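Shown here is one chain on its own, the form predicted on its own, set out as structure tokens.
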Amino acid sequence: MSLPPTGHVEGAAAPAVPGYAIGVEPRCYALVPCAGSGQRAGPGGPKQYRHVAGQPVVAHTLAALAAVPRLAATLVVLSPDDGQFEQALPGLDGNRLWTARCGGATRAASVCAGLDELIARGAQPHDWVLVHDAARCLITPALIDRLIDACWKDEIGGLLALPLADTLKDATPDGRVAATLDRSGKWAAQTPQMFRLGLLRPALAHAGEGVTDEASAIESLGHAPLLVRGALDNFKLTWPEDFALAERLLQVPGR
């Protein structure tokens, strides 16, 4: 696995970033939202602690995080009333493992008060932040060094994502096809998405708290942010059946 290259990042967008030390080596920070209710996956409780293959959602998606030594750290950002964290998944505190109770009623908001946790860390503006969805426990660490690879002497940073493979349909009200659309071009976004601290704490608050990734809030400010290609089994388990396609996955040996 390689690791960073040492010394000042080249074409690594110091303008961009307040605060940005030339010389100084970025480190990469995971933040998890973990504050959601998950009620699209219908009954159960949240869904980051259902349990699946024998573990709970988001013990499978911290554990991928855990196994790329790249990351300084991995910030897992709960609600403010979450009782549930430590008894779900004992024993997993330590020096890479943080958890914060400051999660917002949106996930931007979740992520803001976790870019303000990671600052009060320790964390600085030129350091990289990987948000990732806690729901997207088919993670691997080989795709979360590809971001990092692909994103790390990128100017603006990046995002996993898939290009669109289905034919696009736009849906009237009353769920019947509006039209067809043009799916050249188009992909679908994942998680991680990997941006300096100090572009996107900016960039969220002038998105709003309705933005629904942090590549979008990029995108409000100007930027464009690199599409690194994903994986058709890192996909958000969002409803009912999506649980049982990751129990049968997450059970393939090797993977």
The other form holds:
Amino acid sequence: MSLPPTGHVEGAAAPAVPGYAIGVEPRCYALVPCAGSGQRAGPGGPKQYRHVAGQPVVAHTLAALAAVPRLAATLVVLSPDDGQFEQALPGLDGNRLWTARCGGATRAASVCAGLDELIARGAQPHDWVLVHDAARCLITPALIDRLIDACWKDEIGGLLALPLADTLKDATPDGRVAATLDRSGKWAAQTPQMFRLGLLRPALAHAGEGVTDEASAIESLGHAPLLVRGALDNFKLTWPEDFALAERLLQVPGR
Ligand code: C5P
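Can you switch from the form predicted on its own and show the form predicted in complex with cytidine-5'-monophosphate instead?
Up next: the whole complex, starting with the chain shown before.
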């Protein structure tokens, strides 16, 4: 699908993005926070560099993003002391793939620093940024396109997410059920999460480093991001056993 000619949304209320440029075609960038230590994943180093299906986790993630022509470029945010990326992913095309060693102590800090880097490289307030976890290596070009198609004309933007299927329990510190929570209307947030640069940057500054996704930052400004149906496969590799599951899924022919 080709991009619509302008960033103007017909009939929309006042633009949520300061500096929103009517008549200027916005670009889409991907921003991949890749600066975590992944301690919940157990020994073996940062999870984004562990191998699944013959490649580092982040290589699968970047291959899916690279297969989406509507993304002008992908910026990978690395830890300042990262010594593995170039070694783990040799021969990457630097044309649409940028790296910056500007990661912070939290995911939100890494994303903020990445947004500043995108601005330094010419991104504008009305441009879209799709923030996607390096550790969600089962993302597909079709899912990324689904999110772009759904959000492109939206005034706020949105995120991939899934309605909760399981019954939801609140736990006590010693691992017992404290309460059963109402699961109706509850969704589990995934990534990518797609917002305009000029809205996301002040939202993250307002929300602080505690937020674990971009949508929460946008919500803190009183906006309601769009929920776009993701997929069960698009889980974030978090626990030691997740690597074997990702390996099996990545080897399914034609996925
Ligand atoms: O730790 P968590 O699973 O929430 O990390 C999600 C993504 O954010 C991962 O891709 C990780 O590398 C990244 N991250 C980051 N900077 C941090 C912490 C996490 O870029 N300080």
